[in-house]
Every structure is written in C-alpha cells, then in structure tokens.
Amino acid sequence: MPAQFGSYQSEIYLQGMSGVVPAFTNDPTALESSARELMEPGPYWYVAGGAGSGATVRANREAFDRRRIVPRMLTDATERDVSTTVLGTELAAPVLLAPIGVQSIVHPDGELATARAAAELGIPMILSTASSHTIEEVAEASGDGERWYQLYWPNSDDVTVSVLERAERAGYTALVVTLDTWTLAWRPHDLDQSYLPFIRGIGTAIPFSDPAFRASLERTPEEDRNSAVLRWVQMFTGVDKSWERLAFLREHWSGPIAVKGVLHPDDARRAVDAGMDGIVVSNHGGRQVDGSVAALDALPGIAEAVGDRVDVLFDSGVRTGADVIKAIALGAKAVLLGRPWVYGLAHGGQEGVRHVLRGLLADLDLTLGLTGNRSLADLGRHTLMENS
C-alpha cells in the first residue's frame, strides 16, 4: 500500500494532546530566520546566501508564486499514491535529498544525520563530494537507504576515477555530475565573512582520504593540512569541461547518470546524445549565476526537448509540497530539496532533517488529494495557472 505521509499531521495534533509541540517551526517560511538566530553569520550565509544580488534566488520563488494550482473537485482523491521510479531507484515520493557539502558546519553530525534520517524515510540522499565525512562513513550510515554520489569533476583522471570506484563500492547507484559549479561565483555574503569553508579543511573529507588523490601530495594532509587544501582547491576549481569528456564519466560509472544545472533546451539535448540518463534542471539555488533564468521557468522547455528520452528531474527554489506538485506538473519526474532539511539539522540533528522532511511529504500528500489528484501521474500543465 502507498505511505500516506498526510498522517504526520494527525500525529503532531494527537501529540498535542498531551502537551507536546514540535521542537521547531513547520511553517517553511519562517524555518530559515529561525535557523538563522541558532548558526553563525559564516555557516548561516554559506547555506542562505547566493551570487550576487541574489536576484537568481528570489527569481526561483517569483516563479514559483507566478504559477498557482487549480484544485478539482469529487475526484475520489481519499486514497494517494505518490510513488515513481527515478534512474531505475523506485521512491515512495519524488523527493530526493540534494547534494550540499560541508554538512559539519550546521551540525556536527553533518552528513552522517543527514543519511540516517534520509534512509529513516526511504528519501534517498545524494552525497556531495565536498562531504563533511567520507564516502564510506555516509554509506554506513544510510545502512539499507538508496543513495546517489554527486560529483564535483576533479582535473585529475587518476582523482576521478578512483572516487567514482570508491562510491560504486559503497552502494552509491546514481551518478549526480554538477556541471555549473567548475568556479566559484562572486558569493557577496560569503565574501563579507571572508568564509570558504573548503580553505580551513572542511568538506574535504573524501579527497582527504582518498589514496589517488594522497598520491599526488608530497606530505599527507595529516602532515601538512594548508597544502593538502590548495591542492585540492586547485583540482576541484577552474576548469570548465567540454561535452566531449562525458565519454570519461561513462566509461567508468557502471549505473545512470544525471547532470545537474541544465537550463537550455539544447544543453539537455547534449547531454543525451552524450549518453547521460537525466537531466537536472537547476541554477545551484541561485549561487552561481546571478540575474539568470529561474529553474523553474526553464523546466517546461527542457521536459519537452528530452522529457520522452531521459528522466528530467528538477532542482532550486522548493520549499512545499505545492512546489513539489507544481515541478511535477511542469514536467519533471522528481524533485531535488536542498535548504529546507539544511536549517532542519541546524535545529536538531538528524531529528531536524526528520521532522522537515516529514512536514514536507506531509504537505506533498494532503496537498495532492486537496486538488483532486490520486498520483503524480493525474499531474500536467492543466493542472496549474499562470499569472501574469
């Protein structure tokens, strides 16, 4: 029988009853102020913070507002079902964890609370190799959960290579390449802080234990942790690939890969003819190109470019369950959440990233039988509006 994730809300209410309330906020536009009075300034605008004016992230949620759902009635909704299957990995709901390093800096548990929550809810978590902790640790800790490995490209084959065979030992099914983050982009808040993250040793917990990448150094980063840093800084940032070098990633990735930070219908149709399996529509959450085109404006254009070949998934800007509806509707299979579960872990830890998640599928689930749909599948442009 499909999960009705709708239950959560009779449980907060009947535990009501008793005297208990949530631990925080399930109002997702008040989660990132109230998270914000519990992180410093450097992690809290690490996470927030986009390029620029920050006209990309506020373009993402005008997109969002710009489209509004049209409920049905008396479509014997009482009963949903909000499965589908992404890249061969069956989900009981299109939410997918996206891949956000250096997790440590929000909770000390990092990605390893993350993973536990994640396979808790049968939500599979992409891991970012800019992790808190190594590929093998964030394994164990997702136990029997699905999860994919997103790769941050390194200019080294022998680096590349030996990461993408460490993940597919560990479990990892789903290759996530990020294809819009080869530089990092002016980041003001960041910039204001005098705060990377990846330059004082944090997220650099895979390539810090990995033996191909040990090999190039000529002390380990145990002896001398600066130089191990900008070596990895340098192998990571600063060159843009071409098409042409996906055939690499192909050759040595056994399962499906996605690329993520499409936007142009004819970068989708690349991507394809180059043998990817998805497609990720995203604009990082609006961290890397200010003044670029919303992610979600974007989607419809690339679901019909490739939409019949590939599964195309979508990324930036998410926050409820009617987001999630109205990306479905636009065309993607499923949907990558990013910041909402990040200021859950500043709360609490893995009990955090739960309860986020869980108001998240929640609304997913109530939200969908409100409008008159019993699956994604009844979900299409008619199901929304577009205002002007």
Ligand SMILES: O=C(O)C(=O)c1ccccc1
The other form holds:
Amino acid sequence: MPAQFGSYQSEIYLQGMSGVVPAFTNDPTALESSARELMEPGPYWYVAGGAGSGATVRANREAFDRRRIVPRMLTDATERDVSTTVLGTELAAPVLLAPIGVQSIVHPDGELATARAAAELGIPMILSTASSHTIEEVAEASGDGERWYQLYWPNSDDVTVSVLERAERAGYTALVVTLDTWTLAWRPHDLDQSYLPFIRGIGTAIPFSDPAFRASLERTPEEDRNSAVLRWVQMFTGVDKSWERLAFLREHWSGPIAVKGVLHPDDARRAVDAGMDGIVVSNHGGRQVDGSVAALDALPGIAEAVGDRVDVLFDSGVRTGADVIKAIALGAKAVLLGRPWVYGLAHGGQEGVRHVLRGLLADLDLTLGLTGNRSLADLGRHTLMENS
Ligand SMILES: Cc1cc2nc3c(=O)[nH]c(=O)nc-3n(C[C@H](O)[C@H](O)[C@H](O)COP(=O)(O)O)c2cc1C
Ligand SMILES: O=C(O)C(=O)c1ccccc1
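What's the form predicted together with the named molecule like, now that we've got the form predicted alone?
Below: every chain and molecule of the assembly, starting with the one above.
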C-alpha cells in the first residue's frame, strides 16, 4: 500500500481500542440522513435531489445492489496494491473527486477545504467551472496535490480560451468536459424551494474573476451583480457545440481531455474518433435525465465498445468500497466520487471530507483483500454475479 494510506487493518483495531468515536458516521448509507439534519433544506435538496421523479437516482443504486461480488478464499491477498494510472496521472487509488459546483453553499470554505483534504490523501480533485472560489485560489489550496479541471463549455470562444489558459497556468493537468448539462434539467426540489444557487449569486467566481468574461459585460459585476450572474448562466446554455467542435478544445488544451456524461456506446466511439483521451460514463448522479439508464448498466457495453483506446472512468451512485470494485470489474479504470464527500464537507469542512474519503479508501482496500484480490487487474466480469 502507498505510505499515505497506512495500514487499514491496524487502524480499525486501534480505533476500536481507543474508544474514541468519530465526529460523524462511518456508515456511507447514513451520511445523507445525518447531513439532512444539519443542512438547510435549500442546499440539502440541491445536493441530494435528482431530476424529475428521482427514478434515475434510485436506478443508480439499484444497479449496484443487483450485482454482488463473489469472494475467493486462500489467495494470499495480505499485500495489496490499488494504484492505477488514468489520463497520465498516477493514482494511489482508483478514486477522484467528481466536479461539484458551488461548494460554498455547503460550507464557507467550499472548494478550498475540499482541495486540502484531497491533497492530504493524494486523490485528485476535479475543479468545477461553477466553483465558488477562483481557479487560482483552489490551485493554491491544493498545494502539491494533483488537479484536474472540469469545463462547462462557454458559448464564447474568448471566455473558453481564457478559462483554459488560466487553468493550465495554475497547474491543472487534465481536462474533463461535461456534455450532459448544457442546460439544467427539471429539478422539482429546487423549483419548489426556488433554490438555484448561482441565480442567488453564489458560486460566482468566474463572473468576478475572469478577464474575458468581464470584458463582455456592459457593467462590472461589482456594479450589477445580477446581470453578471444571469449573463454567466446564459453562457452555458446549449448552442454551437458538436463532436467536431471538440477539436477547438484540443487546440487550446495541451494535456489529456475526457468527456463526461457518456451513456451510449456510439457516443463513446465518437469520443474516441474525436481524439479524446478518456470518457466518463455518468448520468450526472441522476440530476439530468429522469428515467435514464443507470450509469452502471451502461458501463460494460461502453467499456467493450472502446476497448483500451481510451481510459474509461465512471460515476453516479458510488458509495462504498464494494461499489468501486464493482465499477472496476465492469470496465472502469477509476471512479469519480460525488455526493458522499459533499456531505462530509457539510459535516466538518476539510476534516469532514477527509473522514469520508479515508473511510472509503479503507473500505476499498479491505474489500479487495477480503474478496481474494491483490490488485485492480485481478478484477473482471468473473468477480461479479448478477441477481435478477
Ligand atoms: C451538488 C452537485 C453539484 C454538481 N456540480 C457539477 C459540476 O459543476 N460539474 C459537473 O460536471 N458535474 C457536477 N455534478 C455531477 C457530479 O460530478 C457527478 O457526476 C455526480 O455527483 C455523481 O453522482 P453521485 O453523487 O450520486 O455519485 C454535481 C453533482 C452534485 C450532487
Ligand atoms: O447541479 C449540478 O448538477 C451541476 O452540474 C451544476 C451546474 C451549474 C452550477 C452548479 C452545479
């Protein structure tokens, strides 16, 4: 195991002997309800909620529950290695922090706390275009930590180039372009509470900090905050994007690029043809198309369609170490973790995020060993059994 993860076996026993209980639960399935008790309803439902009836949020979990791991015995899995390489980044574990926007609605330190916790554990953070702190501030908070940048592709080429240049200059190495949220979906929870974080003027790092965006305004964001925020929201709505236009991003980003939100094997092939380096199989945590296929059900077909021509990443519904193992067994190289650590952020800022991540990494390492596997390469379709 890489040094920073230590020995989880001894950690379990030492914690048990110390009698010191953690600040909040180690049960990933209890995190959401415990966060609900301490968060305001607006931010809570913004994070927890999904599109429409919530069918896809449930389907994501159901797809994990339907598959079960078949453990093997006496394989000598005392020494384990969960490291991997994705888009040229060496990872100590196959886990990255999914891009999550407007984190200051959850905790005042927002992305800064997340960046610090991720760096402490050696897990890359993917910074959202909709972040509440600037690209540069988050880069500084992440110190030596690996950083990736997520792009919501602006309608203006000037603004696109400006953000990409800033991200490269600030040391972000890989780019994740999100394709599934060119407009926000019908999200009844947010509508019922009239809670749209950025319309309320939160998460406005780009409107305030980006020179190209500022240049496009008649009045500065300081003079007219609402117009700046509205214009910024319009910047991300649809139009003018195509598989061919990905070449434009390639021209302006020198590192690897992945597209996020792929659910059909043909779209995965188009991403390969467009020269992408990776794809993220994802339904945005059930927040966009209510009734869409569970991301885990889409994964095996996509992994098969692209083979090893690009790196396949996965998110939507990952909650436990066993879930990570299931996604990897079905063809992902690594997973993006979303809501769980956001609840950690709500519970205790940097320390809360760290607590959730550490628990997941320990669970992953222990489950890998207890199922009789020494490395991620040992996992495959043979690892799982599917229940009807
Ligand atoms: C509160 C919240 C904000 C999000 N913001 C973004 C974002 O800014 N960019 C993006 O690509 N995805 C965003 N996502 C989607 C996540 O990156 C990820 O796909 C999703 O959370 C995975 O589902 P899970 O949380 O159920 O595991 C957001 C998700 C949540 C819950
Ligand atoms: O809420 C989301 O799912 C999301 O992706 C987003 C989009 C814009 C701003 C903040 C988050």
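Positions refer to the first chain, counted from 1. Here, rigid core means the biggest group of C-alpha atoms that superpose within 1.5 Å across both forms. Just so it is clear, the structure is predicted and the values come from calculations on it, not from any experiment.
Comparing the forms between the two forms on their rigid core, the Cα displacement of residue 22 stays under 2 Å.
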